[in-house]
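Presented as structure tokens, the chain that follows is alone, the form predicted on its own.
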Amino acid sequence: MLKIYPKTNIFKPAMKSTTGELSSIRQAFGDTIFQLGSKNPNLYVVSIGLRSSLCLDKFANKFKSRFIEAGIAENNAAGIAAGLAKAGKKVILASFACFSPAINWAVIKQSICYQKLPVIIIGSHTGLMSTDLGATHQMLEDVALMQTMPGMQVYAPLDATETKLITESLVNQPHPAYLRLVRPQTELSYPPKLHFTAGHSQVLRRGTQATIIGYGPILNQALSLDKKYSIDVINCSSLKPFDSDTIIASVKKTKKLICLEDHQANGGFGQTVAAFLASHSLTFQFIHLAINDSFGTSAKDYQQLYSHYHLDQSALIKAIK
């Protein structure tokens, strides 16, 4: 049964702002694609009926011959993207994650990954941050789906700043890739002078008490913790390939690992990292803060959902203790 949280029961945000400034990850993506399209006549976009939601109107209006609206036809859209890439084009395949890759995963596997085509698959509206759209649109399984795909790279930016950097990086690489975006405006937390490199993580806060890893805006809950908590906070926006060296070095120091992710625990990034570390005979305590074999539900504020599923800052503090 779908549970609707009443308007009168909206939680105040539990996160303290690290910068006080909010920005849209989706808008950063759309603006970056427009800028890249202005420089690269080989860049194409295949949309699955959601161009405005992915902030692609500027690209569509300016580069009409390079914008293909496939409509609500996810499998066909993936096939079109594969065909364009096979013809030598650089292709963006854009939709909500609950439609792509959730519906067209088999076509992505057979037509894009099997042929190692450089299609960038954009899955927006991921995680519990889709709030009032409910369980059907709160995609909580996409990382599991995409990181199991041979040859597929997986990325999830911390904020709008990193979204721009990752998008620019992906357009210049020869591999299929998945980029995970969220719906609402979020805090700007990524250091403005910091570069992005595929396969590398960033230690955004240093300490000795515990190691916290994660990806996407949910990681702000760790970054904004009181300074009395001495923690390493590692932004793992490159999920596949992931930066094993940085995580190993931190866990060897703290002996305690917490993975915070707005995704199912089963098949999530935390399981991937924990299995890797265990295979290297490291001794450490591990807590995985993620969705525990459950679908999402509706709310007016995603902080309500983080509290409901024990992903909020109080749950994080309890895990550290």
The other form holds:
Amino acid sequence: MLKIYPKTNIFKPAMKSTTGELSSIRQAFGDTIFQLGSKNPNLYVVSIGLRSSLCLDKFANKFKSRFIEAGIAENNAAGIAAGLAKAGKKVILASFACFSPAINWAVIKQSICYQKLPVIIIGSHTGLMSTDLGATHQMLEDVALMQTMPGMQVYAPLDATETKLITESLVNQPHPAYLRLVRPQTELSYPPKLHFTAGHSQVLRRGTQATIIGYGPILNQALSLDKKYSIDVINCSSLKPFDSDTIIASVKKTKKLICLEDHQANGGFGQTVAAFLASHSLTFQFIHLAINDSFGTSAKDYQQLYSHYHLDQSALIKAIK
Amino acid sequence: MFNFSPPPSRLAPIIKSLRHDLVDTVYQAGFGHIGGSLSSLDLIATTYLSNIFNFQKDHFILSAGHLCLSHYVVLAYLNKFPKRLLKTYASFESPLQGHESTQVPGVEYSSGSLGQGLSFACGLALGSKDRHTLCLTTDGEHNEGQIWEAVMFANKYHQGNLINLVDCNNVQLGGTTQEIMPLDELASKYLRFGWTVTTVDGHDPLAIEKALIKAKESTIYPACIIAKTISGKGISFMENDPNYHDVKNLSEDQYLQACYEIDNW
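Alongside the form predicted on its own that was just displayed, please also present the structure of the form predicted together with the partner chain.
Entire complex below, previous chain first.
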């Protein structure tokens, strides 16, 4: 006999907030492309079978002929996106990062990047923030995969507000680009009146003890640290190109660079920045808070995972001291 | 007395001279994917030179980038670039790489990794519905799963402006396609996937022209032309031999023998 469960048993990912308002990054993405689609009749979305998870329903229902559903076939979908871009369309290729760019990396390299086609690749559900989905869905290698690709730009918004700004900016630029999104609702921490410019980062908190760089919602842990810690917190949402001037100026002052990322240390943003600064003859202490050569695992709350992998506030405090 | 043999195509003498250009290029460079280039030459040359399509607006995507030699000699014949450039094939600073790229005038897609071009062609056809998009794939390339993803996609979107030319020479790098991954009845596979299918002798320009016209007329279904070809076509010691999938250095004797056989074919 079929057992009917009461509605209250339906699982919802746990969300914690230290500063208040929560908002969904992927919903902001879906809303933004819907708005852009109304203004731009040349905007296409290629979906890889994850329409509702990427919040594409509004776009799909309104712009039927510009919503291309390629099914669960990442390689073909990347090729379709490339061909449409070659025909002069502005194309968004949307999936989870553990599938695209993970499965179709070689197609992105040859059919999109080498052809210099301005496809925007959306990798959602990145990092340990994919919680209960487990290791196969917690994409921890995407920045490494994408920043190594010649001519590919890489972006990771801090919150829903910045997601809207970056998405709007990407639609008007002529390069292939990767946009890294996360699954849960996260805190709104991007200053409301701040603009976004590719290649620029923002110092969201100022101090003298250490420079903390990072990208995506994990950076909220640094922003919400007790005021007694005097730190520069730099939001590096533009990972490639990255804003070296801002980071250099800060590290010259603090002599200590801490990179916090929900990604593997190997091939991560921290390594890129540290190598760059070292090649500019800067002397500084470098602490990389990232996943150390291991896979993720399921949890109900990403804070559990952050403390397990030493990416939480106590790890940050230890690094600052 | 009746003469049953068809009249020779007006393209035959042109293609013969292109076959010479191709072998000259490989001999000079000391490198080249000669087996498949010789099997696809009649197909590519007829597609470009028959005037059935207008490549000022229609698209040609070479998915199997290693067959670039046959594409290069045709593009040089059409004066897309000076013929002397063929002498720089695969050398430093030449646009004519070992797998073709869009640096070459007339090339619309940079290829090399097999199985990707048909998806690109599907996207291009979807974005330019008033034009035809032709794609050249090979039988060996059909090992790639991405090809079948694209085959399903073209059926879903009723891509009547898409034509896939499949160079079926039965040979790939490591052996025969039958040994490595049997395709068996490729035509019925395409039919079952919702495509219009024609099978032709891939070395008969007149038959290829007829198939192209028929494929162009298929405006609802994507069209597949299965061209039965011979790897290394025209040079007896290369024909059907996987060892001539690619060559390093052709000896002078081999080169002269090849030239002689092309002349007397």
